[in-house]
Structure formats: structure tokens, C-alpha cells
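A lone chain, given as C-alpha cells: the form predicted on its own.
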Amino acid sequence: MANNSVEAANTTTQSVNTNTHTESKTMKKKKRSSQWTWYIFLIPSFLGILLFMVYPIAESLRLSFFKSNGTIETFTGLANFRTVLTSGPFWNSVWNTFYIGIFQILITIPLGFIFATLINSVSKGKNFFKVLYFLPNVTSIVAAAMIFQFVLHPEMGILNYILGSLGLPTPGWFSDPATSKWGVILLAVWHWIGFVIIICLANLQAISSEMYEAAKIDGASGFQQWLFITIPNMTGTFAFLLITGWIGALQRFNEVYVVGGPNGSPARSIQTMGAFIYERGFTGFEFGIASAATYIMFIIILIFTFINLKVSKMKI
């Protein structure tokens, strides 16, 4: 009776431990299934990765290396290159774009903050001062780059009017090479000064008041503390700011297509090295140049990055 005792309850035992086995395995193919049943989700996004991403810098990589209309392609190695780099409007591009894209930058960045340190200094009408400034941001460049063609126009243009009154000078703007780069660096002030503020205000926000409540114990005046507790918090948005306004500025291409056209009228002192790549590659046909351009600002924009992420120290 008692062999009989101990067989049934091993074979008690070895049940419950295959049932546990099998209900194991089970668990196991109904997590793996319903981890494949997300993928399958997600296979319109790497779809639309690959037709829309991968495939056109692939496509433009092999166009660099061959001479090509759309139709008929020609291999011709690096020549597309040396086309490039010795092009005359190309480098004339280049300049343009470091112009505007340098006082875009030294204007709006310390311009942004001292508008967010004084929005934040104030007790009352913080989201109405915030939605003023940032509603510029959101409007499309494309309409901001038509309005502002109204305001800097030489002779009808509100900013001339003013400017005319006071009995200034009148410049300009887009119908002079002289000055129609400072006309599209207003333009970029003014829609990305937004932007700027929000970051700012963000960061400031984020001060511990401690601080400044330690500094007042000590006799730090107000400017005392806004030089040495609030700007010293902020280095890593400033560094932020700098290399997010590289990147955007190095790729400027559709407020200088609204106002000069792809050539960057006039006489070409606004065309941008993005404009200098669609007037190649859309209304000269030159795909091939046009892609090793675009593969030439890549590399500008990629060594600019890395130089100012060495200056700014910031960790990505």
C-alpha cells in the first residue's frame, strides 16, 4: 500500500510538472506571437522609411558618380565633385548661407534670452508675453517669407515708411544685393526668435530659486546673480540652441526661394547652397551635380556639428 502511495504521487508530481512544462511553452508562443504581432504594426513606418528615406540618399549617392539628365546617365567618378568644389556659385552659395546663418544666430540667441529673462522676471500676463513671441514660429515660412517682401519693399514697405519718417536711410532690401541678405536675416530673426524664447524660458524656469535666494543672503545684486548663477545654468541650452540653429541655418532653402527665386536674386547674393542644389538639379537638370552638392553640404553640415559640439562640450 505504501509503494503504491509513493508511485501515485510521483505520478502526481510528474503531471503537475509537465502540465506547468507545457503551460511554460504555451506562455512563451503567446508572448513571442503578440511580440511579432507589433512588428507587423510597425511595417507601414519601415516601409515609408525605406521608399522615403534610405532609397533617396542611396539613389542620390549613385547620381553623384554619374553625369545624368533624368534620362540618360553617363559614369563619370569623382568629376561631378571637382565640378563642385571649383564652381564659382557654388562657393558663392556657401558664403551666403555662413553670412546669414552667422548673424541669424549672434542676433537671436542673446536677443531670445534677454526677452526670456524678462518674461520670466514678470509676475503677471507670462502665457500671453510667451504665445505673442512664439506665434511667429508656427506661422510657414513660406507666408512669412511673402508678408516680409511687403514689408522691406524699397518703396511701399511699412519698414522704408518708418525708416523714412525719422529721417533715416532707406535701403533696399531684396531689390539690393548690398543689402537683401539682412532682409532674409530679419526674416530668420523674427521667425525663430519664438523658438529661442521658449527654450530659454524653459531653463530658467528650472533654476532651483534657492539659489538666488542664497545669493541675496550673501549681497549679490540682481546683476550679480543673472551673470553668475543664471548664465552659467543656461550654458547647455545656449549649446542646444547653437547647434540646432547650425543645422537649420546650413540648410536654409525655402524663405530664399520665395524672395529670389532658386538663383537668389539679386544677382545671386541669397541663393543658399540648398537653393544652389534644386536650381541644379530642377531647373538645370543636372542631377549628378546636384547630388554631389548635396552630399558636399552633408559633409559641412557634419564637420560643423562636431566642431561645435566639441566647443559646446554638450553630450549627445
Given for the second form:
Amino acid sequence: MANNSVEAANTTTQSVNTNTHTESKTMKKKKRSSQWTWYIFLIPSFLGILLFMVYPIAESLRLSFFKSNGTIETFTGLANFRTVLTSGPFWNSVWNTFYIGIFQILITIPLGFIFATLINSVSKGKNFFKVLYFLPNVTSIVAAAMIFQFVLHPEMGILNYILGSLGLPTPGWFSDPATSKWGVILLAVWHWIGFVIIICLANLQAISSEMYEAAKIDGASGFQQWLFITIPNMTGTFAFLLITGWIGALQRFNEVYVVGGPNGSPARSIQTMGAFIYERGFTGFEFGIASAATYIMFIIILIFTFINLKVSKMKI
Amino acid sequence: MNNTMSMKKMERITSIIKFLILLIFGVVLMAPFIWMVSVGFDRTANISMPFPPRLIPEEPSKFNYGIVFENGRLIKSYINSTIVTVSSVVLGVSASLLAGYAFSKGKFKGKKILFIVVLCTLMIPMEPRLIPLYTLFNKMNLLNTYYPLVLPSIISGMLIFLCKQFFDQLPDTLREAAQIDGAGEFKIFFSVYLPLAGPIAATMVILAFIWSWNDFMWPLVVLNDLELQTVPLYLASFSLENGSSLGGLTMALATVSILPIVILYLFLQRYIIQSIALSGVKGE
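Could I see the form predicted in complex with the partner chain next, after the form predicted on its own?
First the chain shown before, then all remaining chains and molecules of the complex.
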């Protein structure tokens, strides 16, 4: 490096008219050495990628063919995959993950979009609402899960109090396997909606106002403008939310762990794929089986993301 | 004339209705927080939650908050979280600034493929890496230290991506001018481009801070030592121990754990919201 700058300094102190030949030579040399400098810029990140991404992904694949508890390993071929794929609790965790994910996304994206358009259309308090609605997303999901255990308490929670005073049925939420998933869905919607609103708002503001003005001249009502200009212009945003929403939903762990522990009680009703892997890996120390399960989960995520990409591309 | 008057009136009414809907739904979203603070001030809530729910406790008391502070574990976990988060942010943001800059302005072999590798890391979830990383840090005898929480933060595909996008918008002419003056690549980066990277660095710090602060699964795996627990770990262990009993104490604990983050958010809201929006808009 130091060499380089000395060289460069030399070339500049030399008068330009002496010989252009040596100058072009040093330039060439400089170019080659500066190629290497760029790799130095990348060293920290790629050291991280090798050590914390490539190595564990490869090692995990290897482990999935072994019976292992961390110290003793025996090769078992595809036995772990067979165990996982024929395991009732695993498919139960897949079902739970998808069930919670589907309803979280189905509720939050349209609702968040509607609130984003409402916020975008009010003349006063735009920023106030933005800040307010995003607040749940700022709090950690762990703290949120802690609060929601009381909010959704079957006898003493505020939600059932309100439902009861309206004469509506009061479910058991987290204490009843039949409704516990809906407890998680409510929590997930509450926590995620701020994010959806912020992303929608940012993209709503990017739609050119000319389109709306043209529609106004044509006599389109506010609702018609929303239907025929706003929504078609937001498909890219919806696709993004769909993809990030699913990736997040398929990895759900924190809140179900806080509410139901590693086995997703009551009765495994909220055990997600992540929780299944944690239970097998770190309470049972069945590293081989857990690794096979992570690979199956990884493949599910990849396939599902791919499908989401295809579906959303068709819409655009 | 009359028509436009009534049109204006209609517009006013709809905008008032919109405002009211937003206000009501805002209150609904805030209700868990409001209730949390209120129950935290209710000493009797530890035996049985106040029912019907009330906004102002019958006998407001600071008892629960007193216990949270006396116990000291929350404060300890705050210190732990701060150490871990600050180190992770410094490490992740520095490495990503270097890499993002190289991917934007650099000319070297394999640039495209290496950048695709970076983008691929965005697709890799934590779960498949959990067990090998655990055994790796176990072999290095680093379980129950801060290292396993901090070191993996060095790589963040998202931060590199955002950083590259930012440097792409800065003109190359700045580089060329500095090159003529004889500056090397590192000098150009540190004295020409880095000083201009303030906005993106701030965004990166905010995003990395949020990720690291809220990280849960990985710390849960590598930390058993109660002395080293981060805030989410402490909250989770408290919640799993007590379930839905000790309501007053739980709510006081939740309030104290959330409050500093909420205050920070209110001060930096403009930047935080912008950063989130940027990560979303660019992510498309």
C-alpha cells in the first residue's frame, strides 16, 4: 500500500512531458496491485461467511447422516430423515407453523395496507399515527409474548373481559389447545402490523400524484382511485411483504417458546418447526435428528420462497 | 355553488371519520401497553389480576417496580445486552461498510459471484446453523461468554446490500480525483467516501441494533449462565417460571424492560422508521 502511494507520488512529481511510457507502465502495475486491495476489503465479511455460514451449513448436512449427541457419532445413512419424516410431532409442528403463518399474513397485510392508506390520506397527525402504529414492532416479541399471556388470560384478561361484556364467547386462548394458535396469531398480527404499515406507507408515497390527478379529472371517486390506481401500484410491495412475512413465519420460535416452552404446550398445539428443532437438539441432544429436521425445514423454506416469488411475479 | 359546499362538507366529514377510525384502532393497539403499566402499579395483582380490568389500580403502589430494581437481574441483563449489542453493531457495520464499498466501487475478479454469495446468505436461516455453531463454540471453550453472540454478527448480507446500494449512488469522479492526487484505495475509502456515508451508516447501526438486541434463539442455545443473560433471555426465563401468575411483577418487569427502548424510539423515530422503510423498499 505504502509502496503504491510512493509510486503514485513519483509519477505525479515527474513532469508529464518526460516519458509517457513509464507512466503507463506504473499505472498498469498499480491497477493489478489494487485488485488485491479490494479483496482485503472483503476479508472480514468473507471470513464470517466461511466460518458462520458455509461451515455450519455443510457440517449440519454431514451431521444429519449421523446419530450424534455431540461427542459420539455413528453413521446411520438416511435413518434420521426417515425418523423425522415419519414423526407425528414433526408434521404437527409443520402444520402449526403454516397455520399460524397463513392467518397472520392473511390478516396483517390487507389490514396494514388499509391503515396505511388511511394514514396517508389524513391531513393532520400523519406522523403521530405512524409512530403510534409502529410502536408494537419496536418492543421485543419476547416482552410482547409475556404481556399477551395476561392480555389473553381466559378469566382475567382484558380481551375476554371485552368479549364477555359484548356477550361474545370467551375462548381459553393459550390454555386451550383448540384456540392457542389463535392466541399466537393475534400476538403476531399485533406485532407485525406496524412493519406492514411502514412499508406500505413508504411505497404509497412513491406512487406519482399525476395518476391520481388524471383520474380525478376523469371523475373517479376516492374509492375508485384506491381500487384502480393504488392497489395495482402496490403489487410489488405486497409481494415483498408476502415473501418476508413467510420467511419470518416459517422461522417462528421466540414467542411460542415464551408462551409454551420448547414443546409448545398446551399439548404441542403451538410447537413450531423451530421449536421442534430446539426441543430435539437442545433438550434431547439428538443432534443428528435435529440436523435432519433443520434441513427439511430449510428445504421447505426454499421451496416456499420460490413459490412465493413465482406467484407474486405472476401478479405483477 | 351549493354543490361544491356540500362536497367540501362531505370531504370534511370523511376525513374526520378516517381520523376517528385511526384513533380508535390506535387505542386498541396501545391497550396492552396501557394495561401493562397500570397492572405494574397494582400490588394486589400478584395474587389475583384485578377484575374487571381497571385503568387506575385501587391502591396504586410502587411495590412491583421496587422489586424489579432490587432484584437487580434486569439491570444486569441490560448491561449484558448493551455490551453484546454495541460490540455486534460495531463489528457488523464496519465489516459491511468495507464489503459494501468494495462491491460498489471495486474492480476485481469474481466480484459478481462473490456478491451473489453475499445475497445467498440472506436466504439462510439460523436453524440449520444452530448445532454446528454450538459445537464450534463449545470446542473453542467459548460457551457462556459474549463471543458467540458477537462474532457471528460480522456477516450481514442485508447490511452489505444496503451499503452497496448507497455507494452506487455516489459518483466515481470522487475516486478519480483522489487517485490523481495519489491516494491508495484505503485512503480513498476512509477520507473520501466514508465521511459521506453518514446516512447509510446510521441506518445500518439502527437495523443491526434492533436485530442484535432482539436476538433470542441463538443466545438461548449458547448461554446458560444467569450472570450473562441478555434482556430477552431473562424475560423469557422469568415468564416460563411464573406463567400467568405474579401478574403485577411480570407487568412491572415488562414495563421496565420496554421503556428504554420506547424512549430511544421516540427520540429517533424519524430515523428508525426511515431505516425500516429503506430496508423494505430496497429489499424489493
